[in-house]
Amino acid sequence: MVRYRATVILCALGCSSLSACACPAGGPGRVARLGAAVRAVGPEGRGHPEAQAAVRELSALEPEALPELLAAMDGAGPVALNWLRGAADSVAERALRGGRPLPGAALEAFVLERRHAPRARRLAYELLAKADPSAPERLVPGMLDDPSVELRRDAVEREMALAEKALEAAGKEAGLAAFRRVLAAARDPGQVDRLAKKLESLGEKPDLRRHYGFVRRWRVVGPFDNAGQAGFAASYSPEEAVDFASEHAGKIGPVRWVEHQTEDPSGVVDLNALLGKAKGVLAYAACEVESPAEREVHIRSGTPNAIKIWLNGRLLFQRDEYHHGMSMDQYVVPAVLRPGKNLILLKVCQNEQTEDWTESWTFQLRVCDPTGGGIL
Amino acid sequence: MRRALLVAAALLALWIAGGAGVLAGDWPSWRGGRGGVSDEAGLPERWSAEEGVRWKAPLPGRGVSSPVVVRGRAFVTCASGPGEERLHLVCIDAAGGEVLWERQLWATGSTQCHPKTSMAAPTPAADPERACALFASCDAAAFTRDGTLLWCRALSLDYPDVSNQVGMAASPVLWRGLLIVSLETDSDAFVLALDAGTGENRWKLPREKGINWATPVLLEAGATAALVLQSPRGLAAHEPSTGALLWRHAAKLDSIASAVAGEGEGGALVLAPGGETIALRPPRPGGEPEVVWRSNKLRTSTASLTCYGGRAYGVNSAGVLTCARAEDGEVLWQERLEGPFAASPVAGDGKVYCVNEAGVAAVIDARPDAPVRVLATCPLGEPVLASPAIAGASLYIRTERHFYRIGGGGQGARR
């Protein structure tokens, strides 16, 4: 037991001591050095020769080095995460195929240390579940507020079943309380939908707009010209300066910012209804978001129209694509809010297709934490 | 005439692409890299979910990509998770159906797509050294035959505008150490050649913007090679080692069903589906392609054409299979099959296989003097949207959740 705890502590510290004492990684600092080579991969294949050599070495590690290898994912970008995952998969599979045990205690400690990369923790959890099938039952109950969306999803699933039992055993009020608690933690839209329906069946309509952080109140100005889809690249005056009192030269005459509050439960703004049905046009929409401090967030949007998104005057995202569907979280853009007011400006473009299914000129946008929980 | 066709077919076999070291009986890429045609003999004529199945392996996720088979290893891609954010490449022993290894990537690009398709839509490509996978999230990766990661790329991070919300689907082409991927969308469009060994860029060819799912077809004869790109605006042939333009032909063509290499009396043809299917004779170096025939009767929908034994086969959205003479496009017969079809027909051993979306295969007798056209209808009982592969006297069929080897002896299901 003492030894188990010691291993847990070492691994929770990022396994820096593990390689020095047991050397499953082939020498002190070796995994960290190789991991750094992988994390240095750049766009268009830059750094690939070094990363490839590093992954070859990492793939040959002993299974005891898995927590250290997973720790190398901390701070890695999406591409490097996949490189390192490739090495971890190779190490784990070789061990399991050869009948060698995975380091269960160290993997468990890694999962429990929330400062590690969420995806690395999820991978550690899945490897741990192979090494110790009883681990999920032990760990999942503590994951309802986990920063890993995948781990949280498992916990929400479990808690939903428990809430159902509470409802059956202790009645409506106990059930409502349990389902409310689970909904607050839920991030997966499928789970949120199921929970919302359950609460509604019990007579309570949850505010999903708030849960997700959909922006309701907008200021909108338009239409501006988008004939030939040229407006996407053009810069109209609202892009130069956002002054809600100002007048602009629109496609069919002067236009002013108008206030609009959407009542749609998913925060959808229908620009056809607001500005009149038109083709070959574009509009700007702006909202202000207050933040008490600097904060990492996601700005998540959906639209069947071409879109540009600015935050505090900086272009964050653009997509020149029309009428290939709209869905919640279609575009997920990480951003940093500054303390105080933050201005989000959208440019939403409609093209000139004439088919019925190309009439939509709509958008939705939410501001949430990186797990998807609304912050507005 | 028959002899001339045989000669043409033999020339075609040399002309269309085959990766270095890939065996004749392999199926290394989408439609085998040879338009869905195999020279395997002893292919199955009748099966069901219970009969004629050599093995059946469960898959870790769904997908509409086709399997590939190289030197006794079958590779298939899958996607899993609520948003298909988990991307899988599975390597299976072709003899026994055991999973030899499975690797995963986390999707780095958008995973939104039409519900009928999947992040596992492009078919992988393999040679004896490596297996390469491309996913609709624009993630690409290559692994050694034993599953060691060689490289991975997040192409939607390198080129942020290349994305479509319907789902990418064009399959990569693996040729002489280059992995050539076609990514054509409304907001960015290009063909990119990656070093298959390192994942580094070798050349990048800008294309006119516009959503397009057609898979390039590679033609090769001796020292001459051409990568033929199809789009709704026509065909463009490029030198595959550099991307340099060889020739171009303007026509209104499909953006899903892809061009295929065929053969006629006068030599090799490219058959490209569209409002009219056109048969084009590629030019000699520096020349212009020649339109040999046009047909508005040989129509396709999602499935591409198959050119086999001097005949072109196409199945339309109504499930009508049309057989036309490849040399002049004259329709020889039509047969209404139970559709609809997403998978492209494959052919070999005198048979054409058309697998519908319900997983029911119509086995067609392709012999010119066949007394009956439909030899058998073979249900697997699961949805099938992926074109089958042919290798080792067997059909390899990926359903929504399973991977089957049909025929090839050694009956017995692995479940």
Given for the second form:
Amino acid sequence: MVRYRATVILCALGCSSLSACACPAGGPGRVARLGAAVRAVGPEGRGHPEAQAAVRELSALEPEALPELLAAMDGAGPVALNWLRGAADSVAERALRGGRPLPGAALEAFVLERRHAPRARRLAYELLAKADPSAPERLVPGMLDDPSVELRRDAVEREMALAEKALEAAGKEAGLAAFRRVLAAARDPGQVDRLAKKLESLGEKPDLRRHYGFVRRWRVVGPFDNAGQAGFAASYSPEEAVDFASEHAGKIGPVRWVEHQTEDPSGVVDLNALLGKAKGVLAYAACEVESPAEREVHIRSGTPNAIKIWLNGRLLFQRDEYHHGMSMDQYVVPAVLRPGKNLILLKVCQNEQTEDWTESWTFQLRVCDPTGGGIL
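Based on the form predicted together with its partner chain presented above, generate the structure block for the form predicted alone.
Excluded here are partners and other molecules; the one chain stands alone.
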């Protein structure tokens, strides 16, 4: 480890060749350049040959270069993340097979630096645990509020066990307080469900809609025409100006905004039940979200239908696809709320297929912090 730090210092001083400095990474800036080549990989094979060549070189690095290789995962897309993870795994596995130590201190520093990509920090944590089995006991207690959901999951699991002990040792009130605290930190749906059931067994029913940030109160207007699926691209009057007192020309006559509050535990809005079962139609749904200050959030939605999402008049997301199933957090869109009221507008389109499995005309949406914790 001392030798590695010395070579890094020499690189920082400007050595420019392997003959001048036998860096574990193979030269100053080399890992960053190779990582950039992997991150540049694009659709339809764009950049794949260069990325594959870069991954081969990265996979041959010495273990001391692992923190720099992990840092290359910052800002990477899903494909690049997988390739870079594979390279890091190869480096670590080769070192361990050869009886060489992993750079434990540098890996721990990487895990503790929360600005790095969550998946990179998780991988660093897993590698660190192999190098130093005492690391989890040392690090996990501080991860209950970690921005990496994968790292937070371990801390939540630990706190759930401690809450059980508090319940057994100090009684119901102490147990309730402990489980409430853990639920507030939990983001994994499986853990949230377990915690909710535990609290219910103790006589308390948590509000999971609030925990997740599902929007329950909506204003909805429609149906508008979507014959031939042309409505997705068309701009109807609610897109021009959202005035909840206005009347609009709908598919079968004038339509007005109606208020709706969903009682579904996952915030699902059934447009068939609200507007009447129809085909070749679309509807708009709007909600207002208050924020005390500017803040980064995620707008996470799910629908089996085509959808567009605007925030304060700016188009954030669109997907012109029908009947592909629906799941929580199907679409995750980073956004920034401004101070005060923020208007979210959705356009949800139903096509003209008539099979039973095409009948659903539904959506759900939640507003949460980047870890998935509700803010409403």
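Take the two forms, find the largest set of C-alpha atoms that superpose within 1.5 Å, and that set is the rigid core. These figures come from a predicted structure and were not determined experimentally. Residue numbers count along the first chain shown, from 1.
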Is the C-alpha displacement of G42 equal to or greater than 2 Å between these two forms once the rigid core has been superposed?
yes
If the two forms are fitted on the core, does K341 show a Cα displacement reaching 2 angstroms between these two forms?
no
Taking the rigid core as the reference frame, tell me whether P265 has a CA displacement of 2 angstroms or more between these two forms.
no
